[in-house]
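One chain follows as structure tokens, the form predicted on its own.
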Amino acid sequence: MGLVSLDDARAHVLDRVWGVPPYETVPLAEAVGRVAATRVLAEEAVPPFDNSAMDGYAVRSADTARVPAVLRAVGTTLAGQAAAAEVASGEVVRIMTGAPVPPGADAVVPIEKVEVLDEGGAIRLTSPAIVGEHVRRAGDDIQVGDPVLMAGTVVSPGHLGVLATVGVGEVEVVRRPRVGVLSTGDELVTGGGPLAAGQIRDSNRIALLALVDAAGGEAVDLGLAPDDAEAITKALLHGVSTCDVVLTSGGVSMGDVDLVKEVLDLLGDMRWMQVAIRPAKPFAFGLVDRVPVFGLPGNPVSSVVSFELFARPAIRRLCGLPENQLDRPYPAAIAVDGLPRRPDGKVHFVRVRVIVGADGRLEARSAGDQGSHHLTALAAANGLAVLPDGDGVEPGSPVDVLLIGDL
């Protein structure tokens, strides 16, 4: 079978991952990062009443038209209290930030701009107050009926603040897709202790579960199945019956005689591909009972790269995210030391460490050995430099980088 281009492989996946995602109602504390399912309108104004933006004195601006003006202090209003009685001509009320502006007053004079007289019983002003000065008007930020959250919006901490301030305690969001991760193989073990001959520890499953969670899905550990057709069939059927997506790793190479491949071919409509990329060339995708199933390669780095390129955008689409948020950012960086490669008909994804240089531009350097089994370079990397087929990138030349971590 010939190589399949990266674009064609991605299109094959995304063309089959569709449908209206289900909704659920969650408390605000659980809504961050989720996609709003419905529009939310404010049922309250913000602020709900005229209030002071400063500690100072609520005054009638007309009383300060001629300065200096001496005005009598007739009370104090604190935040959380009802407004003081109406301010009559020649009077002022001591007021704290956030406290209701009393009737009659139309401005607030900051405390530092007044001279306090008669032990607080009066004040002297030497400059006139302006109508509305330091007063936050009711509804100045939000009015009743204003939309405070639109459907399709990714809920941020700022949205939570707005929703809370208008009295909304829960919000309808797109349900996180349940993504099951299954490992198979007699050679795999979990936990510590000495390894028997031929055994290796299962690292893919724990990494993929973390990647699912970071992508916005609800990670479901489907466990480790031995090389037994009945056990693998049982695990996969359990996965597709309880999850929205299933991920497996290993056994997807064209030459493999693998029970996972045999079982998946019996259960669903799978396509087994050799994608023109390195690492992560072998890849499988299909539907089992209309549930997307991803067959990721078994090498640890290949499994992660394949997830990033194929599974992550599909999961994020099922999270309800817009098309421009399915992939991670692809900024340009400077390959400080160069990133050489040999022509082989594939796009290479090289693990790099990206930093912000002294001139503000991003700089990328190799994170270490690039073998598909070299996990330490993956752990050190926060980006994958994208190298088209050819001889690589010369030192100091630009290169596109798929960011997989923080700068």
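Residue numbers count along the first chain shown, from 1. In this text, the rigid core denotes the largest set of C-alpha atoms whose superposition between the two forms falls within 1.5 Å. Since we're looking at a predicted model, the values are computed, not measured. Compared with the form predicted together with adenosine monophosphate (AMP):
Taking 2 Å as the criterion, G152 counts as shifted between these two forms: its C-alpha moves by at least this amount when the rigid core is aligned. Core-superposed comparison between these two forms: the CA of A65 exceeds or equals a 2 Å shift. Here L195 does not count as shifted, since its C-alpha moves by less than 2 Å between these two forms after the core is aligned.
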Second form
Amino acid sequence: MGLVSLDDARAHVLDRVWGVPPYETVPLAEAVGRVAATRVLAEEAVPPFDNSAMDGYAVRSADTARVPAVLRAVGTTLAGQAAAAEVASGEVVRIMTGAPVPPGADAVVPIEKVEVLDEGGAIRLTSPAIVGEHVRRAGDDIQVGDPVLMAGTVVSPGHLGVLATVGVGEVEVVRRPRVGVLSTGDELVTGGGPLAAGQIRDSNRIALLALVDAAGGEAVDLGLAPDDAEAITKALLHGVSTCDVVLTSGGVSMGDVDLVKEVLDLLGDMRWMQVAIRPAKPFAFGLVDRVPVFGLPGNPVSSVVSFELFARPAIRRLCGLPENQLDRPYPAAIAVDGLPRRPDGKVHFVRVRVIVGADGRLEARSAGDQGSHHLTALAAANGLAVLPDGDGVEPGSPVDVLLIGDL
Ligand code: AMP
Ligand code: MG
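Next up, the form predicted together with adenosine monophosphate (AMP), please; the one we just looked at was the form predicted on its own.
Next comes the full complex, and the chain you just saw is listed first.
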């Protein structure tokens, strides 16, 4: 089978994954991290009334045009109280931060700039107040009708504050696509206990479930199926009848018991690929009962790289995210120690640790052994350096890195 380019394999997947799961309404506190399904318009202005930005005195600026000016405080307004009566010429109102500015007043003079002359309320100002100074005008942050949340936006803590301040208590968000994860292989065991001869522990499933969750999907554990056609069929049919997407790992290469391949070919319209990348060359994608099914390779690092390149963007599209947010950031970094490789017709994805260097540029260094079973380098990595076919990158030269974790 000839090699398929990474771009062609990705396009094959993304051309077939469309549609967004239905919406659901959730309370504000549960909305963070979710994708807004509909635009929200403010029905209230913020601030709702002119209020003071300082503790001080609400004044008529015209009264302070000539200084020093002696004025008379006729009352006090605290935050939470209604505005004082109209301020007449020569009068001021003592006012606290957040309290409504009384009619007639058009500026606030901070307490530090006011000299209190006597108990009777006389004060002296030595510099003129400017119209609007230290007054937060009604609607100067949000006006009625302003959009405060756009469809396709990931709701942030900042959005929660905005929504709360305009009196919105719940939001319509896209239901998380349910993504089932199935491990396959006779050699796999879960749970503790000693390993029998030839056995290994299932590590792909827990990692893939966490990646699904981090991508915005609802991770559904479909368990572990042995290399048995009937068991795999049963698990896959259960998966496609209960999930929006199904991921399998293992059983898609050329081995004697790579039965996922056989079973999926019977169940759906699958395409088997050898992608020109390393790791994660074997890959399958297709629709079973219209549900996208990803046949990820079994090697632990390969399954994660394959997830990153193919499954994650598809899941994010189903989450309702805009097209420019389907992929990870892809900045250039300096390969400080170089990242050598040999030509083999494939693009290599090298696990690297990326940091912000002293000069502010990103620096990438190998995160360890790069075999497709070497999980420790994956755990240590926050990036996949992308090495096009060739001899790799010289020390100090730039390399593009897919950021798969925090810097
Ligand atoms: P396969 O594609 O099924 O031939 O698997 C390739 C390699 O990945 C073999 O060494 C498997 O034992 C290993 N492998 C497959 N599935 C898993 C899994 N869920 N967890 C850890 N290793 C796995
Ligand atoms: Mg296997």
